[in-house]
Structures are given as C-alpha cells and as structure tokens.
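So this first bit is one chain, no partners, the form predicted alone, shown in structure tokens.
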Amino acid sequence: MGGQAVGIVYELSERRVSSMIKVGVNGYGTIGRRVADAVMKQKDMELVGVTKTKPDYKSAVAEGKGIQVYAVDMKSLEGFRSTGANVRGTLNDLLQRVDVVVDAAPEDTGPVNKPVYQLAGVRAVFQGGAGDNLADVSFVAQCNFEEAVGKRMVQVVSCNTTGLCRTIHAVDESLGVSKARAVLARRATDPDDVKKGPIDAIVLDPTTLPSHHGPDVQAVLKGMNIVTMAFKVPTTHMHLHSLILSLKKPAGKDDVVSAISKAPRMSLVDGKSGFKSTAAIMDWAREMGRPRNDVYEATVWRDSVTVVDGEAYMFLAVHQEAIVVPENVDAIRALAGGYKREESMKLTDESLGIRHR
C-alpha cells in the first residue's frame, strides 16, 4: 500500500469512496492527537496508527480510543515492552501499512524523517516548524489546494501563517490587497507545556525585523506584499494579530466584513456580544461542545474592522492548537488525489462541525 495514491471514485448523487485512504500519524502531541481524531471522523480515511516515543497517559488515551500505537524506533519499542504496554511495532512497520503519513513529530525533526518516508515510498504531510525545504508545496486548503494535488510531500504552514493566509486571501479575492502588514502577539507555549516561558515578560520574537511569517505567507500567496513582526506574551491560549491591509478597490467596513463572512473557515465575533478577549473565544468553543475547546476558524472581531484612507484594520485571533487540523485533513486528500478543493473542504468541515456564521 505504501506510497501509491488511492483511487477514489465518485457517484454524482452522493460521493461514495471506493477505497479508504490509509493514514498514519507520526507523533501524538498537540497537533498529532487532534489530527488523529479528525482522521477517524472522515468517511474516506482509515487511521492505521500513531507513534509515541514512550508509554504515558497519552499513549494510554490513544489505546483507549482504539488507536494502534507504534514506537518511533527500536529503542522506544524496548521501552514500551519493558513496561508491558501494548505496542504494534515501530514507525517503519506503520509506514508499510499506510498511503499517507502526517508528520506531527517535534519541531526541526522533518529533515530526519523525510528520507525515512521516501524510503518507505509514502506521501507525507509536514507541519510548519518541521524544517525548511521539506515539501513540494506550502499548503492552505482554501488558497492553493489544487497546487498540492498528487504531490509527494506537502507542508501545512504554521498556525499564524494559516490564519494570515485565510484572512488576506478572503479580502484579496473580493477587494484586492496591495500590501499587508501584521503585528503578532504570540502565545508563549501550549497549555500542557510547563517548561517554556515567558513569565512576567514580553519577548521580542525575533528582535530583528521583519519576522519569518511574511515570507511564509508568500510561499502560499505568491507575490503578496507583506511585512510582519512578532512578540511573545505570557499566555497559552491563542495568538492575536493586528492586521492592516491596503486595498486595491474603494471599500468600506461593510465590504471588508462581507468578504470575510463569505470565506470558508473564517469566523466573525463582536465585543458587544461579550467577545472582549481570546479567553471569550475559547469559552465559546467550550460551550459549543468543541473537542478540547478547539477553534478551527480564523476569528476576526467584526467591530474592530475599520477602513481609513484605503487601508483595512482588524484584530485576528488564531487558536494555535487547532487551526491547522482541517488543513491536515485536506492535505491528505490532496496527496491521495481524486478530490476538488470544495469537495474536500466540505467533507472536512462537516465532520469537524465547522459552520459559517
């Protein structure tokens, strides 16, 4: 099975898949756990298994969900077996059983993992931060799904880059964007990470300007004129962007809001409705019954949208743990082939409960 694109056949009345896309997830951390759960919700995909470096509560949770757990290597396998934990084999064994592997391993391990995937003959989806020059395409589904169809390696861009690409693309499609500028207030780390700061500090990230997010956006939105800068703040829930877009067409606030509201995987909130912080957005997700309080949408404050002298200003919130999850699912379909962008995104969004509001 490894490495061969799955043939997918549709009927016009209902899109029934003749063959399941077999997927493995290498890494079961913040992104890996979410992608694994999302894959299990897809009617055209089978989650073959996930990898872990050692037995812990996360591997126990995976096993409790009926997910097959694999060790990353032989040393890791010995660690699992020494504790009596249930383990199916190693990453190499997993790769022999899948069509596509989602690389959700720790940052900067992509250059090590890529040749392993190539040797096994499987297609791979990398994450932003996995390393540079790993993939044929930098991927955001609504922006360039078609570019990734049938490729061997795709890199889903980072959470911040995904949020920027979705938002800029939405406005550019309707009104045209001649220049984008963004200041990113980045969360310090994820909620379960107690090893990183900052504590009682705002950290320039980086001190030299501009930040890498602009070139990352340009890898998806070719030719976009964008400059970004960023800093870290002592919070674990969501990033907040201050975004300025120079518009090509004459427009007002309502035009910009309309462009955002029509775009997929975008959400609009209002301060007058109680959304006065990123915490309120997370609380909304919790009350809506979203798994892990996940906010898959790039979220713009409607009342922040302002147009002055042809420039649109807005606040944009990005949930770093969740926004790239639907992109990973669509990237799997793009690699496997047989889908158009709208078809894949519809299947993904329906399975994850993403709706236009």
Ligand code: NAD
Given for the second form:
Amino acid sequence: MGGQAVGIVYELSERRVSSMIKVGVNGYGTIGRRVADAVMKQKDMELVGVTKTKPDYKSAVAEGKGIQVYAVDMKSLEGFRSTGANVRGTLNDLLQRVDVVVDAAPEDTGPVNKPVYQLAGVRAVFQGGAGDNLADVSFVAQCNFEEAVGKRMVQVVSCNTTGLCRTIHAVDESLGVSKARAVLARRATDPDDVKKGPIDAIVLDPTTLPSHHGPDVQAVLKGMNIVTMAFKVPTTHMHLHSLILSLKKPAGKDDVVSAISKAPRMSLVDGKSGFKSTAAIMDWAREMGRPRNDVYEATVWRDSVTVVDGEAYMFLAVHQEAIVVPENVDAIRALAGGYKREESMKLTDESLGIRHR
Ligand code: NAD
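Having seen the form predicted alone, could you give me the form predicted together with ligand NAD?
All chains and molecules follow, beginning with the one already shown.
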C-alpha cells in the first residue's frame, strides 16, 4: 500500500524530512475510489484506509488491492461484522491514524463531517459538492496552490469549476481575460448511477440564471468577471462547455491555442483527427489504457478556438469523474506543507501519466 519511503522526499523537499503523508479517504464512490488509487501511486504518501457504509463488491475489490476498509460509523461496523467481512474499525479509528483525510462522501455531508475531523485534529480535503464555505481555501492547484499551504481545510472545487478555472487561468496568464461567459451542457449522472436521470429530456439546471459555477470560479480566480448558465443532458460521460473569453490583449486563434497548450493539465484535440464528440475523448482514454478511462486534463477543441472582435470562443470538455483527482493529490500535499506548487504537480502528473508542463 502506498509507495516506499523513498529518497524523492529528501530530494524534492528538505522540509518534510522522511515521513510519508498518511492519508485516509472517507467515502469510497466515484471520486473516493479514484483518489484512493491515486494516493497509492504517490511515493510520498501512504493510503492508511478508506471508509465504506456496507460490505459489497466495492469493499471486496478494495481489500483485493490491499486497502484497509473502515466502517463509516458503529451501525455500519455492525453490518460488516454480521456478514463476517473484514473491517478495521470505524471512521474515528481511521482518523487517529492519518495526517490528512480526503472527504469524498455524498454531497452536502461536509457540515456533519467537518467537526468530526476538527475533533480528531486531522487536516481535511473536501469536494465541491460537500457544502458551502467549509474550508479556508477553494482549490485548483495551478491557480492557487500557495493559498492552501499549511491550512487545515481546503475544498477542491467541482469538476466543472476546475475545468473553467484551468482554462480561464491559462488564457488570462498569457493574454488577459476581462470577461468570461460559459454555457455548460452537463452530464446527467455518473455511469454507475441508476437512480438519476434525465433519460429523455434536457433539464435546465437551474431555470434561474446565472448558475452557481460563476461564483465558484470567483472563489479561486478572485475578481474574475464571469457569468454561467447550465443544463443537463442525457449522457453519463463528460460535460461540454461553450466558453467565450473577452481578451485584454490583441490576439488571434494561434495565441489562444498557444496559451492553452503551455498550461498544465490542459489538452487540445482536433475534429479532423476524429475527435468529434465527448465519446471520442473517452474512447481515446480507453485506447491509451488510462485507469477507468480517466481523462484528468481539461480538453479544448483546437479547431473550435476562434477569435472575433477580441472575444475567444471555444468548446471545452470535462471528465467529471476524473478531473479533480490530481487536484485532490496536490491538495493533500498543500495541507501537509513543505512542497512548492511545481514539485507537487510534477509528482502528481508523473504518477498519473499526465503530460507535465
Ligand atoms: P458517490 O455517491 O459516488 O460516492 C459517495 C460514497 O460515499 C458512496 O460510496 C456512499 O456509499 C458513501 N457514503 C454514504 N454515506 C456516507 C457517509 N456518511 N460517510 C462516508 N461515506 C458515505 O459520490 P461522488 O460522485 O464520489 O461524490 C463525492 C463528492 O465529490 C461530492 O461532494 C460530489 O459533489 C463531488 N464530486 C463529484 C463528481 C462526480 O462527477 N461524481 C465530480 C467532482 C466532485
């Protein structure tokens, strides 16, 4: 489990001495399972364990990977014990053994879980849906890693907000962005979720405008002028954004493409190479042998990038299950302290097979 305590910790950072960062993951669903696997790939981290509400094939698979499974509470512990499934204790036991907990529990559980982490004296990484104003910092590694260093609690922003922040930040750094407008076609739900729709409708999400994504971006990119609107479509793979950025500097298509190509965790695809839909991006990830077909990069169609009257237009795809995984890993290092943005992102990217820029 985890990596070996290796020299890389000494080489990259004299501040952290020899200790591995001990990590627990509370909530082992779409995000939690991916973050747990990513933590196990880090040479400077040890995955101490994950929590599950009940024993099932997911807890069995975790065990098969050598991951220690904890019950979320006493009632859940009884459930494990009554079936004879292996379980190491409860969330409270896990919290005694970790430096940082990644909260990947269902939406809106943050306000309940936060005091539990505080009582245990454990630093915490929350997800975008966990609740509002939970943490000291809203986090996207390439935008504001430094703000999170040494803090007790950070919140990795939602998948859509992460994609928007990376892209707007990339263009802003090179060309300046005075205004951002985005229309988001959101996937209905995740592939393994049979309880949510829509199956045959486009659902305004919400009907009142603007959507929450603009203020969420502003929590990371302070002062950014951004307005967003969103609707849900019957698909389970990827969100698609139509993004319009007003540029401060005179620029053409090549300048915008160049700004995006230089930024970390961004990728560019072309329709003429066969990328005509989000399905093609998922297919690419499958062909590349990415774990669970995960696309960690925010993906922009190069041929969609068009500049008219100082405004840059583009299509942006976000793989909702995967894009926040590298951010979680960097958030753990930021909370642990002793890392610079560049060294953390390099370690994360190399471990996940993301081209590091
Ligand atoms: P999920 O439903 O797939 O997983 C949540 C897991 O937590 C489930 O396995 C569930 O059984 C377990 N659980 C239930 N009650 C629990 C409790 N009290 N304590 C601990 N675990 C409990 O959810 P998810 O999609 O992984 O979302 C987790 C968080 O990540 C949410 O805040 C969500 O908004 C955010 N997020 C989700 C996505 C996505 O597309 N799925 C993307 C970015 C961020």
